[in-house]
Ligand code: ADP
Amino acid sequence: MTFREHIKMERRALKELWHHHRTYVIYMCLFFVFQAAYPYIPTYFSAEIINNLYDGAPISTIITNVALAVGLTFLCHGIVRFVQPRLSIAHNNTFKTEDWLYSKKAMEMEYSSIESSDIALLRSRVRQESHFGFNLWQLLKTVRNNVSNITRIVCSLALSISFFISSGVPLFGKLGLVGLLIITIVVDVLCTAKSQKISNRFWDECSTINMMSDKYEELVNNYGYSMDTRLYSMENGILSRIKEIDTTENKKGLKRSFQWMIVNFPKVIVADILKFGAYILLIWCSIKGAMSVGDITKYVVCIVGLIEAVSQVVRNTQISFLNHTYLERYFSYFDIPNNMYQGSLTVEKRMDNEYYVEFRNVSFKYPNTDTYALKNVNVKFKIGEKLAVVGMNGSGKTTFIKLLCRLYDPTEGEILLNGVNIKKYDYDEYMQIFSVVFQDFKLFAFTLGQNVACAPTYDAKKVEECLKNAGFEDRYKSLPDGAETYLYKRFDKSGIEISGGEAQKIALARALYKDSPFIILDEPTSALDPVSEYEIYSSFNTITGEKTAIYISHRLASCRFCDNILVFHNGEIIEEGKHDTLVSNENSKYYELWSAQAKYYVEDNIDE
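What would the structure be for this chain alone in the form predicted alone?
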């Protein structure tokens, strides 16, 4: 980076710090200003009292200085104690705010960014660097240290200025002290630069190791993996791998510490020589009678403190500039743009529910690929239709749904809602017309009602009705707290464990609760037993009512309940029609899939 770029980065980082962590910065500055100033009060007044006693000053003067020393010390100490718990709370809130910023950014990203492995790795690395005290956390540390050290510099100069202007101190002594201070700063800068390079190289080498360590730790700490771990005797392999990773990192850490010791040794030697020189100069001045015993006490503390504080400010400024590499990576994550056009049109609310969706010559490639996931798709359907989407794995079924829900935009062609390109609709409002249950849906360790409503508050009667329609009624009646029953035991020890089929029913109830015009179900009954599957499909027309229902399914029996079937193959719609029509064509792909499944069930029955 150029110097101008460093300044620009520092200004942006400080602005970000003030915007999101203002309370913490204020309390931090107050705390470290008074904490740094606190020792100078007894230093100054001790020197004054010694001088008073040595000079035979009136007792009233001595008592006044003692009272001021005790009073100001008490006041400063009281301010520090008052600010400290508030600083602790603000510090904890800063961690929470940072977590919230990462979550907020993830929610604001376009879906293609969420699915990108490069962005996932970037996010993981930035969070790791935050965890180890770089980027914004290093900036906070720098601000804290500089506030403290600048306070020390101001206090030291205020109390030792008389030393530098005193005619009793020889000029060569003053110049020598300043010269040694400059040499110390130069050596400090060079040593800090080398040690920081060693540190950066260490963290770069360990970034992949740390990510692997986090993943293995998750296997150990997440009870959801515990059954597989035990059944497949994985514990020894996992623990040995964690030990291997830790050993590798520890060896690198020891190497870094040894290199640090060698690199920083000149800095320690020069700093000690400077302090030694300051002591010699002060002792010489005292012998010559250029200063009193009290002044000696004061100047020793202040000059040594000044030397250390100036060195620390220079070092912190240098580290701050070196931290800009981490800040640049930190901001590169938060600067990832959302290039998906948001639109502004309101989705038309029609009383007659005459909504039409049309895919017109739609083709799509996933980012960073040259292969079409969908190619020249043309289809039109309206509200109230029951549409099945079938095909082999990788044929484009889920991609079709992602485009309909506008998780991605088509590479070519357009998708229309009532004749208007869906890009022109307000994005958030358009998303509200879909209730989707994807195959990899997630349930949370919250209450059952919150899982169904996807909200902290909910309509309990509506939750119960949706669960009933989704086939969860029998299990619901057995729950001790009804909709207030917690799923899993992460937050509540009385939480219940549910089967895969039950989880699928809850996810289906979630889609019904949202009450959107479109219900999209990706393998909605894959985890259900045959009886439950039949019950769901038998009542599906009643459940969905006049809503549009789109099913992605490998079980072609579900297609018999649908008004229309789209058969995907290699990213294209190769067949379309009703079940009876498609199955009657023995040369069709649908017939091939149907026959393969029918043969399986026939053979299964024969075996029985």
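Could you switch over to the form predicted in complex with the named molecule, since the one displayed so far is the form predicted alone?
Below you will find a single chain and nothing else.
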């Protein structure tokens, strides 16, 4: 980094600090100014009082000095005590703000970034560095230390200036002190640079280890995994892996502490020599009668304080420069752009719902992969059509839906909505025209109504209607609090557990509640019992109404109701048409899939 870049980085980080943690910064400055200044009050007044007594000053002067010492100490102490609890609350809030910032960033990121392992590693590393006190946290520490040390320097200089200008103190003594101070600073700078290098290497090595450790901890603590870990006796394997990771990290930590100690040793020695030199000089001056008894104690405190504070300011400045590497990484995470948000066109709100979608020569590779998940897909479908997407596992069906919903943008080609590239539309508005139930949908541990509406408040009547259409009516009637019933027990101990099939019905109700012109269902009945499946399919046309319905299904019998069927194979649409046409061609893939399934049902029947 060049010097200009360092300055730019520092300015940006300070702005960020001020923007997000303003209250904390204000209380912190107040607290550390008064905390650093207040020991100087007794130092100054005790020297004055000793001098008063020594010089035989009038009692009124002594009493005034005592009163001032007590009064000012009391005032300073009062301010520190007043600020302390507020500072502590503001300090706790900084952690919450930090968590909130990370959550906000994750929510605003485009889907492909969330999936990217590089970004996951970066996020984990930056969070760990925050956790261990780098990036903005180091900057906070630097600001705090500098506020404190600059206050100490100002107070020490104010109280010891008479020492530096006094003709009683020999010039060689003063120059010697300054020379020793410069040597101390140089040694300090060199040692800090070396020890920071050791630290950086340590954190580089530990970032992957820590991420692995977090992942293993998640396996142990996440209730979703507990059934499999128990049934397959995985506990010992996982626990010993965690131990292994911890041991590796501890060994590295121990090695770093040892290296750190060796590297910093010269710094400690030189600093002690400097303090020793200052004491010798002061003792020599007092023997020679160059200063009063009261002044000696004052100068001892102030000069030692000055030496320490100057060294610490230099060290802090150096550490803050070294911290810029961490800040650069911190900002690189928060600066990850969301390319999905480029479009600004409004999605035309058509009362007639006349939308049509076209895939034109669309090909797609997942980020960081070399193979095409979709190859040269060309398809056009209109509102009101019922479209089925079929094909073997891994043939590209879900990817096709993800592209349509703009979770990813095509690598080549374009997708058009009413003739306009979907990238040009406002992203949030475009999202509004799709109701999707993915195979791996997630329900939240909120109330049933909130799960259906995907919002904190909802229209209870509409929720009930959608649940009924999704086949959840009987179960709904049995719920103690209706739509207000909590799912799972994370937020409410009376929350209910639901089966996979029931969860699928709730997810379907969620899609119906959104009431978008497109309804997309990825294996909508895979977890349903045969009766529920039959009910859903028989009322499918009523459920979807005039909407365009796209659904991925392995149950080819259900495709018979569709206007068009797309057959995917190795990322390409190899066949397209109605059920009767496709099945009549015995060389088609569709026929192969259909016969395989039909055979299975026939054999099943024979067995019976």
